[in-house]
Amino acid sequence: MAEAPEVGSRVKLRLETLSGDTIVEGVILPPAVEQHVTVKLPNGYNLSHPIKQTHIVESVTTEASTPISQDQPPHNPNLPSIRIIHTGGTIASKVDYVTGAVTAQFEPSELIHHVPELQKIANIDAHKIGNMFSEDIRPIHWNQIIDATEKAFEQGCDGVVVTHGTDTLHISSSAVAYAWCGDGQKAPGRIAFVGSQRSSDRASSDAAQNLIAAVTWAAQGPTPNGNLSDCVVVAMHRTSDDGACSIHAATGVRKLHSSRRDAFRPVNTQPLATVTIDEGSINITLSEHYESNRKNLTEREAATTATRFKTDVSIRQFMSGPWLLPAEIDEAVESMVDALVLHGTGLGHVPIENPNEDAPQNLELRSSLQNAIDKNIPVLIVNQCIHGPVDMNVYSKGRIQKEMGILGHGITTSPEAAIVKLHYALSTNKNVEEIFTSNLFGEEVYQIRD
């Protein structure tokens, strides 16, 4: 074949290969790879082989793809009603096979068309924030949510959903989490968040389930008590199989795999709860943990409103190891931050002895360090670990950065949890160090991970 096919046409194709020729059918794309014709598959995946050895066998034609109906679902009184906040993300996108291109599908009426169980669990209506990359939203869109959480609780929603994009997800989570519980109050109803590691047209998709799970937890979950971070929590498969969701604390998971449909992992806990989905079966399974926090610990009183991050807080952050250099942190503190993250290493540690004489950039580094504590900015430890305690109460090296006045100490939540803390903290001009000695809701509960 001498040249490719159009870019949007679906076609059938057969394809000279070592193991013999082989017919495929899909969508042309365009080309990945110079002299390459490249297709999408029916099942989502993209291949690429060479133009001299593709040969088209038919071209099918098919129109442009009939829009869904946008029309509201009928209401059902005897269901709770629910709102679907979208930013953006894997699960709301699908791709046009007709153009090949990936477009967002987040109407309520296309969320039921494709995911029709949840009709069954639920009234859904929707407001969408925007089509973001997670990589993407900042302080400023955590207000939006925050915003639009608010609004649908004072509009009677029982439960809120929020689809996000899932590289960051677990910061906004614990974003939402501070503004409702971070004063000792709870938020009216549940927050779900909620995203998927493949997008809806794979056949590997883990989208549809996990909105389930989403949807479930928010209409039919136990009224949280606004302990163990249980206000908002974030749904996502349980193991890279289908048939299960983990419902986690929002401030106690963290995406720890780029691919995997089980990428979101407990940090220092275990799940809240465990949705189940077989055969048209949905069902809730609460911790053990969980469940005896329900019974042991009082309920808090409900918040109307929420507290909002100011968006043009500094933090700098840096990682602790043989790369770090005093200058960096000058650097920062002459640029007037408001704090400074340190990533230490194994418990929490810092660079800042030199016990041979042979480097003195530690000390040097322990001194810019003081310096900055001396002005008056917070520097906060957290773990590189990810999971286990930081704790400087083990090595004579922690003790020294606690008479510094290094904070950080106990700290159980996922590193970006606690960084949302400090951020949380200069928002409200409350005192960080009682914040990084005060267990705000359950965040800083420590239990042996599942």
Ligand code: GLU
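None of these values were measured; they are calculated from a predicted model. Residue numbers count along the first chain shown, from 1. Throughout, rigid core stands for the largest set of C-alpha atoms superposing within 1.5 Å between the two forms. Compared with the form predicted in complex with the ligand:
- Once the rigid core is used as the reference frame, the Cα position of K430 differs between the two forms by less than 2 Å.
- Relative to the superposed rigid core, T17 undergoes a CA displacement of at least 2 Å between the two forms.
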The other form holds:
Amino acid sequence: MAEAPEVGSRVKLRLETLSGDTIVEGVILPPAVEQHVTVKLPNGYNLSHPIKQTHIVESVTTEASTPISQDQPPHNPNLPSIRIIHTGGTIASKVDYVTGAVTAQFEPSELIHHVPELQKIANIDAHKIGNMFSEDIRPIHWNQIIDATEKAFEQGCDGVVVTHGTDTLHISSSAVAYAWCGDGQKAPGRIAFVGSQRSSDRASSDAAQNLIAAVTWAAQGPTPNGNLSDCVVVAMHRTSDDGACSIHAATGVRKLHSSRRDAFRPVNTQPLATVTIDEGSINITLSEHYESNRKNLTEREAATTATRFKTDVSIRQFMSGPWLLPAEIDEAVESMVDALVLHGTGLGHVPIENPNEDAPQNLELRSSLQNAIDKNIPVLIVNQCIHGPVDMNVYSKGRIQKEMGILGHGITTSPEAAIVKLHYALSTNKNVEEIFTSNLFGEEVYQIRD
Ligand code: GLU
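Condition change, the form predicted alone to the form predicted in complex with the ligand:
Everything in the complex follows now, all chains and molecules, and the chain you saw is the first one.
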């Protein structure tokens, strides 16, 4: 074939492959790679194949196939308005077929045009913050995302979708949740973060369905209650199969696998909802616990502005275990950190006892930590196990830690959401101890014994 069929047309194609010819049918998308034909298959996957090894069998344009225009589609007054705030990540990436590397290179408008279904769900415009991989994201970028959400709602958007790399997606989304809801109010509209594990030009990409789920939630989801960590959500594949995406509370989810399409799993909670996507039919089903809790809790007032994070906060983190040495804590205290975070073992423990009288560094560690606390440096424990609460009431070790003034008893969010909560407290000059004994917007999902 010399030229790809018209973008938006539905065609049946014969593809020459190393294992013989194969027939596929789908809608032609703008090519993801030069000299390739890109087709959206009925199962939601995109497929790219070299143009020279592709042949048209039949044009099967039906009423159901919507031509894709590269121009902004006309405003539909019957649809909600959604803004995509674009930060980058795999969802906005292509494979460089020369080097094999994945590079961030999609513009937000290209992303929208690659998923023609979006035009039927909402009027969409886009705001680009950058094309960053999310390991490069810093608190300054959280503030840029917060600025952009504020502006979107000011300009009348019903919802906002933030496209983001998956590595730190649960951290940025938690930051936006604390920014809008930490002070007793809620965001004026729905905010959904979305990423993808495989770039859009790969046959196994999860980008299109994740984006459809996020836009559907932002456009048609229930009005956030504000008390159920439901203002800011994360939309990602529910299983490694296509067809369903989970809508997670930002503070109750984490990337728990480096490569699976269902890498994002809930932490100490369940998803708020599921968006099912089945060949043109898209439905939201609220989970039972979310639906029943919504009925019992009065909705919060919507805020018009959100908090910004301090960008010069110094939080030093340590992994509890056999390698943690007191000198590391002393060095941090001397360098005037704002807070220390210990990734505790089990229920939230650090090596501060010397039962065999042969590990003096444990007692030194205890004095180093006590010294930090006495100098008013907050010391917070989060949970290396990820799942299960930090509970310092079960073992005598935990009780000693509580008596020393170590904070964190009762945390049930992801560890990173707890660190964002600490950063939020330091940014707003709130009392860190008070913040860690408060459930600010339903992020702590169950209360444990005190
Ligand atoms: N490490 C990159 C990021 O977090 C790619 C991973 C992804 O987006 O899935 O942006």
